[in-house]
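Encoded as structure tokens, the following chain is the form predicted on its own, with no partner shown.
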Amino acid sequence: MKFAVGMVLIDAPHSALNMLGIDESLPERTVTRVKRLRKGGLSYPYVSPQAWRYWWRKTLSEHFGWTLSPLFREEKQVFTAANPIVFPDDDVFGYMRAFKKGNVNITVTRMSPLKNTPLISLFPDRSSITADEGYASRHEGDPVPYTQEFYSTVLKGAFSLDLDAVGRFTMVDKAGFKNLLNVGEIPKSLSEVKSEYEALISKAKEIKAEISEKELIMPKEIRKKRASETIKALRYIFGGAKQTQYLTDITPKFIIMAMFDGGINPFISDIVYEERGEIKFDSEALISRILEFNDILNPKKLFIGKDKGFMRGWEDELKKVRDSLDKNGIKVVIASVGDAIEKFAKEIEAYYG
């Protein structure tokens, strides 16, 4: 099991990227709230994980030319084509879809190889959120008052990409592992599904995928491309609500990445933290965690990207990380965010050979 994991910081100096909506508990119903997460008696603004994933998927489509899986709606459910052979986002972001007719119901599910946290503010709401009092006055008659919250903070998020799962689909009859159906098990009553799957398997054979009774593995060049572009997209990621009024660059201003032989992510908690209104970087915590998992750090490399204008006082702490880990045989690459992502993506490509 090989995982590419990382942590990002996004500078959001005046933002409302993913709002809760109108606060219906207030009598005037004119206040648009920021989403909040409660922790230790305090509340923190956050961006939902699905919003971050939506931006990520959209960036892969618009910057890397990914053809996204179409969406279908059935009653209260929305699902994709569940065709990871043709649509790379079904491969990387996972899916669940039920094929059904009458009493026959066959469900395929794929656990997403790409996992991510929400983007959570390092500052609590009491020191990051502002309520903007406004008036709509472009119409005839009295102006209409409204209130909209926005925040000034740094958002932290983490991700994990299962490199072995990208481009590898199982047919095991187990929740989360029945990624594809075997053509032979599809009942005659689902003739459309059978035709769909015959086309899917035909396409897989055409691109020379390895097909056995229990799994289908895409050619390594396709797996390499999908995995590396997923990480490269972070360099160009864009999106978010209220950008017309609170324009924000959501590309990471700080990023740490490494590859581990296991599904851990040692960067999630408190390597960076807020203290008395300042954001601190704990170099000792990072060094300690890397050494703690040195046995499964593979290759022995840590990639750190930092924007020059972001947290100018962290340079000495980063050098401390590099010098300390170097003594333990771990190479630390410190570069701009874009260069760090590109170099890390090359390590991912090398993994597939």
The other form holds:
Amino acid sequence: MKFAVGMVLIDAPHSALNMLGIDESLPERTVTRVKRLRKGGLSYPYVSPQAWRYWWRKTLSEHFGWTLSPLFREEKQVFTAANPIVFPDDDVFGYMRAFKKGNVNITVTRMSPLKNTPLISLFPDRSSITADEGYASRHEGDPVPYTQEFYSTVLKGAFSLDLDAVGRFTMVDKAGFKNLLNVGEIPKSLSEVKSEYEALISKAKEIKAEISEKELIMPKEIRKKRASETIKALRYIFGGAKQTQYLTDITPKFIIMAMFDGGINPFISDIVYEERGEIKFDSEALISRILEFNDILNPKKLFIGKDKGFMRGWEDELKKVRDSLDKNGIKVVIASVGDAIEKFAKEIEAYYG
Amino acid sequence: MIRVKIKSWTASFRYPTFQSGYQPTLPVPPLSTIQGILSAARGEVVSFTEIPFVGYVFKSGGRGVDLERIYALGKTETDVIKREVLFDNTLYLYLPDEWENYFRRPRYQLLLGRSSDMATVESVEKVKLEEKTNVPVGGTIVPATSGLPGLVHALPVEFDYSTIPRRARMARPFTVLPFPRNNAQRKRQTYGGKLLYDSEINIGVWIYEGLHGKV
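To complete the pair, please output the form predicted together with its partner chain; the form predicted on its own was given just before.
Now the full complex is given, and it begins with the chain already shown.
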């Protein structure tokens, strides 16, 4: 088991990346609101996890030439092809294809090896959200007033990629583990599905995938490519609502990454937090979190990327992290965001050999 | 016993009676979610029948509503539904010592709900809880027969993963007790019988022993 995990900060100086629409519970029905999570007396803007995933998938298609799994409909149902051999996004992002014909249930599901949190604002809404009063007007007729909210904040997000699961498909009769069907179990009456699967398996044989009764493992070159490109995409990630008006760069301005022999992400804690209108980096918290899981940190490396212009005051704190972890035999690579991601991607590639 | 402290930014636990439209979340996880977390940590499906005891306390900092586009079966157009999520959460699990290894090195990513509700292990500690009477309970579910006042729901205890889709193996009536926020709530949720007490978190811990078939 091996997990590539990380935490990102996205600078959103004036943005409305993911909206709630009009809140019908409010008296004013002309306000387009941003999504919020409430905590105590405060609310925090956020971006849905599935919105971030959607940008991520799109970026893989446009920057890395991934052929995305098509959506198609069968008897009024919609699903992706559920073919992780041909479509890398089915592999990395998972799928569910519920299929039942007559009494035959041949549903396949794949848990997503890539998991991500929502992107959550570090600032509460009272110090980050503005309601912009606008008028739709072309100098003819009456202008139409409308209001839309947007925020100025820094968003935090975390992700985890299960490197063992990428390019490895199980055919076990257990919910979540039946990634593929066995050709033998598809009844003759479903000739279409059968021929689809025969094509899928012959394709797998053609590219020299390892096929046993219980699993199908893609060649390591393909697994390596899919896993490392998934991480590299963060460097180029683009998307989000209202880009015409707010033009937010959603590539991370700060990123911490490491590999662990266990399904944990120590960065889902308060390493970065807000205090009296300022965003703080807690080097002690990061150091203690890493040392807590030092035994499963493998390789003994931590990758930190920071944009020069972002949080200029953090340099000293980062040096503290480097010096302190160095004493414990952990190498800390501090670089620009792009370089840190590239170097981390190299480690991922090295894992597949 | 050990106490595993798990944290997550978001969490969501399916509310049993809602099937479509608005999807609220239960304020605390049902036992089947705990089964899922234990299974993810160990890397294979776990049944409570093999665990001598288990207890949990869940605290959440707040909540919010998310929009989600769904593709409903038997319907060509997509829908947008509202889904409630819990924000800034902590889950304490009370388990036999041998579970320490699994939580120090979980086989799969730990989740408090759906795949975006990624969680992390903050600490695994050996603890000794004292038995007390008249202590408040909360952040957990207790059997409806406990006599404690609260929302009663039929909740799944365990899922059977040998069928696709998985099926609830057993459901029982439970009283859902959110973590008490004030003294009035603590008073209301005070259990008269004997209960283990975690003085650090200041709450009684309902321990399920030899759960299967006995709840």
